[in-house]
Every structure is written in C-alpha cells, then in structure tokens.
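Only one chain is shown below, in structure tokens, and it's the form predicted on its own.
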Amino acid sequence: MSYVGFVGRNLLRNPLRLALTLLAGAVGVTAFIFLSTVVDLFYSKARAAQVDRLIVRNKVSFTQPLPLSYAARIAALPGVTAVTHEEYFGGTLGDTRKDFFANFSVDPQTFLEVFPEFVAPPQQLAAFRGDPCGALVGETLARRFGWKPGDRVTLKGQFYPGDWTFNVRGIYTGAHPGVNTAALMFGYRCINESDRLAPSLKDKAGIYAVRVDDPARSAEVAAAIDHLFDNSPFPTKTESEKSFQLGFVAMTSAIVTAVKGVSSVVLLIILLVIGNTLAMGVRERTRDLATLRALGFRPRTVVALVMAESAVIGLCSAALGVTAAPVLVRLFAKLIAARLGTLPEHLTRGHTLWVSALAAVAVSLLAGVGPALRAVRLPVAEGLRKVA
C-alpha cells in the first residue's frame, strides 16, 4: 500500500468523525472569510485611493464647509491639473432609511476629470452637465430601483430639509471592478441656486478633490494649498486621498479591532477542532503506529503520515469554506441592503480567499504537530501492548 493510500485509509477509518471535522473546519473558514470581508469593507475606499489625488477639507472638521471660490485659487497653483468639489447630501427616498443609498452633490463639469474611474456614455454625460438638476446613477443602483435616463427621482433631504427632485440623465459604470456603482450624484447648482437654501449655506462645498501632475510632489502641493488659506476664515487641511479615507476608518477602529479579534478566535477554534480529531485518531491507532515503528519505519515517516492527514483535512476544509463563503457573503449583503444601502458587487476579494485558505492549512498543520510528536515519542513496546 502506498503512503497516499495509507493516509486515505486512516482518514476514512471513522467517516462520520471525518465529515463532522471537515464541516466544522469549513464553517470556521467561512466565518473567517466573512469577518475578513467585513474588515476589507472598512478599508475598501482607502485601497481604491489614487496616489495623484488630494483631498482638501475644512481644517476644523470635514463637516464644516469651504467656500466655492477656493476652486479657482487651488486650480491656479503649480502642480494642480484638475479640481472638483462634492458634498454629502444624505437624502432618502422615503421617511425611513429602508431604501438608503449614498448620494452626493458634485460639480458636473469637473467631477469625472478628477474621478475617471466613473464612466458614462458621452451623450448621457453631456445631458448631465447641461441640466442643473441632472443626476448620474450607478448601474447597480439603477438596476435596484429600475431607473433609466429620463426618470425623475425625489429625495427627502436630511441636511437640506424638504423634497428635492432630480432628473436621471445617465447611468455610470466602473472603469474597473471595485468601483462603487451604487451611488447617485447630482449637480450642486440644483441646491445652491434654490430659494429654499439658507443664505449661510450658499456657495459652499463639502470637500475639494485635487489631481496633481506628479504624485511625488503631492506633499509639496498639499502644503501650498494649506498655506494659501492659512489666514482665511476657512483654513484648510489637505491630505492624500488614502489618509482622508483612513480617517473614517479610525473613527470605527473599535469595531474593526473587535472584528479582527473574533477572526483570531475563529482560527483558534479551527485549531482545536482539527487538533482534537487528529489526537483521537493517533490515540486509536497507537498499536498500528507502534507496529510501523517495529517494522523499521523511521519516526520522521510516522510524523509525515500524521502531518499529511492534517494537511488533507485543512485543504478540504479550506476548499469547502472558500466555495461557500462568497455565496453567503452575497446573501448577507442582500439582507442588509435595506438598512445600510447597496454594497459593492465584488465584496469578497481573491486575496482574502487565498489568505483564508492558507491560514486554514497552516492552522491544520499546527494542530497536527502535537499528535505527530505523541506518535513518535510513544515507546514501541508500550504501543504494541496497547489495546484499541
């Protein structure tokens, strides 16, 4: 009998126990992938940040606005190739947040110059730019509500009281996977030129996004922007897009840390489950292993056989978990979409799946170390006297 056959026969000695162990391992891998995906969601915008983009916000807080007049002054600085502005609107379709989705007011003329990852057909883009209350809707969001160009969408403002109606002028897609296509953006003039807007909020922007010609000069350009408005009533803080997004993650650091802690506990559970199964298997085969030693098999061969069993359990658990996790994550995303809004389509990253599978195999191998050492340390004579 070959070594492969020997390992297979040992694993199938107790099929029910093996099946339950694989199931427990697969559940652990699935839980680990699920939790890792949650952590990935917190960092998704930071990962998508571009090195040639800067974010300019109010130095006091990003919730405080900046004058629209800053755009022209920032654009005139050396190294700046494009400037746009946007502001979170936070509108909802109804009185509740059941149909919540992200929505922003933007400058239609410049927004896609700074954020080229949002792609819209030229004709629809021209219509969006020509309509003060025109809106671009992501393809995922449009599919969710059945919206198409020409439809009218009314949102209830959370920060701007009242109902605001926008004309869907185009459907945008992402230039690459991972771009958020579940948002709505509309022209800032629709609100800024409205009589309902308080005078104190007119001609204001939430943040500015700036593209620079050379990422190596980003720090120099950021310093120049902040220096330009140092003595103004609205001083600025300019930082890289990644730093800006990580600032949001820092606000929820307690949640992220807790999720990471639970992920570690899941790996520990996998370790204990597989380790227990292997220990039971080695204990039941004490006489068989002692017989192998008596026949001349070296201790390292016995260790290799036990570790091979451990690796097979880890690989099978990882395969089952990696197959099931993306499906479960998508189902969960659909369930919470009503409360948190539509999530990006590509939630589970390939990197997460690979890392989870490797972690499962590594933990399985670690779980096999103890039983393997016990198998070779047992005296041959004592093992042969052992009755299973």
The other form holds:
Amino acid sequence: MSYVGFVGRNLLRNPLRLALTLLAGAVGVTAFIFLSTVVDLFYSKARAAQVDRLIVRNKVSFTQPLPLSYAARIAALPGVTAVTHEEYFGGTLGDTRKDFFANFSVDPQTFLEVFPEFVAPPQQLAAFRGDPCGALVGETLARRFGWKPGDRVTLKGQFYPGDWTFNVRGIYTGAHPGVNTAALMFGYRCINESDRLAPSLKDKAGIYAVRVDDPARSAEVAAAIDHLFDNSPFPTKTESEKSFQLGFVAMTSAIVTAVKGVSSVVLLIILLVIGNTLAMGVRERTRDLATLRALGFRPRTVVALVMAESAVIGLCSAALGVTAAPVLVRLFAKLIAARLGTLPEHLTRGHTLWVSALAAVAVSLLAGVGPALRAVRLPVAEGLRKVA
Amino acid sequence: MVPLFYNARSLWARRVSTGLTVVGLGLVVFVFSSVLMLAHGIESALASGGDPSNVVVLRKGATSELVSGIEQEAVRILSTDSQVASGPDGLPLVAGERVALLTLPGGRARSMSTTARGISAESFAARPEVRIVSGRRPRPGTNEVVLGRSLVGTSPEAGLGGALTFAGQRWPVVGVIAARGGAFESEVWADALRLGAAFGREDFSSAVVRLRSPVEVDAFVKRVEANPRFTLEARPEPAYWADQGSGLATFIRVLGLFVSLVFSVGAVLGAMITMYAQVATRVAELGMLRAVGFRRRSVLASVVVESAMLGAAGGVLGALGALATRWIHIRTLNFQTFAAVSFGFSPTPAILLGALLFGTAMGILGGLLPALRAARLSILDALRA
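Next up, the form predicted in complex with its partner chain in place of the form predicted on its own?
Now the complete complex, all chains and molecules, led by this one.
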C-alpha cells in the first residue's frame, strides 16, 4: 500500500470523527475569515488611499470647517494639480439613524479630478455637473433603495436643519474593489446657495482633497499648505490621505485590537479541536504505529505519516471554510445594513482567504506535532504490548 | 441513575482530552461573555451620564448636541417654565451649552477626538452627579478648563496644572471631574463664552434643563414640542445618552454574538468528538452498567450529564476569564458622535449566569448524539467488545 493510501485509510478509520473534525475546522476558518474581513473593513479606506493625494483639515478638529476661499489659494501652490472640497453632510432618510449611509456635499466640477476612481457614464456626469442639486449615488446604495437617475431623494439634515431634496443624476461604480460604492454625493451649491442656510454656515468646506504632481514631494506640499494658513483664523493640518484615514483607524484601535484578539482565539480553538482528534487517533493506534516501527519504518516516517494526516485535515477544513465564509459574510452584511449602514460589495478579499487558509493549515500542522512525537517517543516493545 | 462521581472520575481519567475540550468550550464562553460585558459597559458608561430630572433640549431633528443649535433667546424662554428647578442662588437651572470636537494628542502618539463642552453658570448645579475630584471649577470668563477623569494622563499636558492647546489658544487645566463613570468623564469643560469665541460659534448647541422632579419630565417635553415660539425638542437626559451609545453597543453586540454563535458550533462539534470517543472506548463499561440493571435511559442520562459537566466546566473557566477583563479599560471612537468614549467590561450576574448556561448547553448539545449511541448498545454486543 502506498503512503497516500495508508494515510487515507487511517483518516477514514473513524469517518464520523473525521467529519466532525472537518466541520469544526471549517467553522473556525469561517469565523477567522469573517473577523479578518471586519478588520479589513476598518482599514479599507486607508488601503484605497492614493499616494498622490493630501487631505487638508482644520487643525482643531476634522469637524471644524474651513473657508471655501482656501481652494483657490491651495490650487495656486506649486506642485498642486487639482483641489476639491467635500463636507460630511450626515443626512438621514427618516427621522432616525436606522437607514444610515454616508453622504457628502462635494464640488462636482473638481471632485472627479481628485478622485478619478469614482466612475460613471459621461452623460450622467454631465447631468450631475449641470444640476446644482444633482446627486451621484454609489451602485450598492442605489440597489439597496432602488434608486435610478431621475429619482428624487430627500435627506433630513443634521448639521444643516431641514429637509433637502436632491435629484439622482448618476450611478457610480468603483474603478477598483476598494472604492466605497455605498455613498451619496451631491453638489455643495444646493446647500450653500440656499436662502435657508444660516449665514454662519455659508461658504464653508469640511476638508480639502489635494492632488499633487509628484508623490515624492507631497510632504513638502503639505508643509507649504499649512504654512500658508498658519496665521489665519483657521489654521490647517495637511497629511497624506493614508495617514488621515489611519488616524480614524487609530481612534478605533481598541475595537480593531479586540477583533484581532478574538481571531487568535479562533485559531486556538481550531488547534484544540484538531489536536484533540489527532491525539485520540494516535492513542488508539499506538499498537499499529509500534508495529510499523517494529517492521523497520524510521521514526521520521511515522512522524511524517501523522503530520500528513493533520495536513489533510487542515487543507480540507480550509477548503470548506473558504467556500462557506464569503456567503456568510454577505449574509451578515445584509443583516446589519439597516442598522449600521451599507457595506461595500466584495467584502472578503482574496488575500484574506489565502491568509486564512494558510493559517488553518499551519495550525493543524502545529496540532499534529504533539501526537506525532507521542507516537515515536514510546518504546516499540511497550507500544506493542499496549491495549488501547 | 448512574452516580455522578462515575462521570466525574471518567472525565478525570482522560485528563488531556477532557482538558482540551474544556479549554475550547471555555474560550467560546469567554468571547461570549466578554462581548456582552463590553456592550453593557458602553451602555452603562453613556447611560449613567444622565439624571432622571434633567432634560436635554436640542433643535428638532438633531440626533446629537454636536449637530444641534439653539438660540440664546430660546434658552431664556425655557427658563421661564414653572417646573424648572432653582439653584442655590435662586436662579432657574437652565444651562445653555456649546459643544465642539477637538483633537487632543493621545497616548502613544495617537490623537483622539474629544468633546469640549462650553458650560454656563448653571451647568454644575444642574448636574449633581458631576463632581470635582481635584482642583476647582473654572472661573467664568477665563480660558480655564476642567478635564474628565478618563482624559487625565492621555497626554503629558492633560492633568491638573497642565494646559491644553487648541483653537490657537492656551487652556489651563484647573480641575478634574468625575461623573459616576458617565460620558462627561471623557469631556473637557470650559467657559461657554470663551469656547464659543474660539470656535466662532454664537448659538448654543443645547440646553440642559433641571426640573423640580422626574415626574415632570414628560409634561415638560410635550410643552417644549408644542411651543410655537421655537422648533426644539426635549429628551430625558438618560435617554439622550443611552441613544448616543446605541450604535457602538449594537455593533459590538451584533458582531460578538454572531461570532460566538459561529464559534459555539465549532465547540459543540469538539465536545461531540470527545464524547463519541468516550462512548467508543467505554463500550464494555457501558454494557456492564446495563448488565447490572441500569436502564437505557439511565445510561443516556449518564452520558449527557458527563457532557454537561464538561460544558459547565468550560462555562466556569470562560466566565472566570471574562471576569479578569474587568481591569481592562477601553477608549475608542464612538462612530455616532465622533467623540471618544471610555468604558470598561462591566459584568452583571445575568451575564455570568448566561455564560454558565451557555457552556452547559453546548456540553449537552455535544453529548446528545453520543449518548443516544451509548443507550442503543445491546448488552450482549457491548460485553463482547
């Protein structure tokens, strides 16, 4: 009998136990992928950040506004190729936050120059630019509420009191999977030029996004921007888009750390279940293994046989888990959409699946070490005598 | 019934396998209970920031103080209501407050977004739960600030005698406040006028109104909403704060329970593997039990009980582990308010009991099928094995 056949026979010695172990392993892999996806979600904006983009915010806090007049002054700096501004609007569909999704007021003329990853048909973009109250809606969000171009959407303002109605002019998709397609953007003039707006809120921008010609010089440009407004009533803080986004991740780091911690617990549980199964198997087969050694098989061959078993268990669990996890993650995203906002499509990254599968195999190999050593440590004579 | 010590001893006889299973079950229970403790911690941290006699008045439709705005005139009108309590100086306890977010340098080079509250003369009197633990109150009309207790030490300057720098000005810290673990402990309190000037804000964000008694709250809320002179809405202070944390608490609870659920499937399978093995290796023993007169259902119960013991042990282990997290303190961003909240794991008897039951339930579930197999064995086959 070949080694492969031998390992296969050993595994199938107790099919029920094998099935249970594989299932438990798969459940663990699924949970691990799920948690990694949650962590990914926190980092998704930082990952989608472009190296040639800077974010300018008010030095006091990102919720304090900046004057709209800064745009022209920033644009005039050397090294700056495009400037746009956006402001978090935070409007809700109903009276509560139940139907929460992200919405921003942007400058339609310059927005896509700085954020080219938001893609929409040219005629829709033209319509968006032409309508002061036009809105651009991400495809995920549009699907959730069944919106199409021409529809009207009314949001209740939070920072801006009252109801604001926007016309959906276009549906955008992302140029790559990292783009958030669950947001709504509308022209800032719709609000800024409204006579309902309090004078203190007029001509304000939340943040500026700046595109530079040479990423290597971005630190220099950032310093130049901050220097420009150093002595104004609204000093700025400019940083790369990545470090701006990582700042948010850092503020929620306690949660990210907790999720990562739980992920390690998952691996530990897989380790325990698989280790336990293998240990049982080896204990029951002490006599068989001793016989092998008595026949002249080297200890390392015996170890390799046990390790091969654990590798097979790990691989099968990983395969099952990798198949099941994306389905589960999508189900979860649907469940929480109403409460915590729409999540982008393609949540689970290929990278995450690979890492999880490798982790599962590594953990099951680790689980095999103890039983394998146990199998060869016992003197052959004693092993043969043993009745398990 | 098969005596319990038989099960206890057979578990002990297979210490390694039993131990691994108990640790696996324990880890699941640990995650389950610490998640519930965390969600409860957030809720109690925010919910305790409110007095049942107090009402928070915001602009209609505003979900938090940060996005709300009310005029000074409205604050004056509110203070003429007959049910408003009076302070020691005889003035009505209505405090207009201004709220802004600042970014304070945090520990380990991390910056944290923190709520700055511009307070009026009546703010302290309207909130008896807020007390000065060291130093003194800020003098009106100065840049002096008091810090919430959980902010102390987050940066070298964040402490009594230090001075914060924001909005281009220096703000000396003259005191530290505590508020029974509530949200105010994560805030910076400064004079409303000075803060308003620094942030270019003329209106108040909100008004806190203290009523003569908690029973007046509902009627007052209705009067505010019916008053045609302004478009404001009032909410009981505890309800307001509980709502501010609901998103974060829900996030943690949903995520945690979902994971625990997935986990528990794995752990039940683990327990099942162990119990099947137990039954398989004890076939002769179980046959003997039947032969000496124990009934099938006794054997079934015996195996289930053994598995339940396994689960209960995991439950105890997990609950103890979760209790150990009491000393961990967490500071994170509340997505809903963009301000930091500080909270801990707060255990309740219900959560601990739930953890034990959860562990035991997993054990019983895992033991059920193996127990059926054990009970179905025929005496003859079992004894021959």
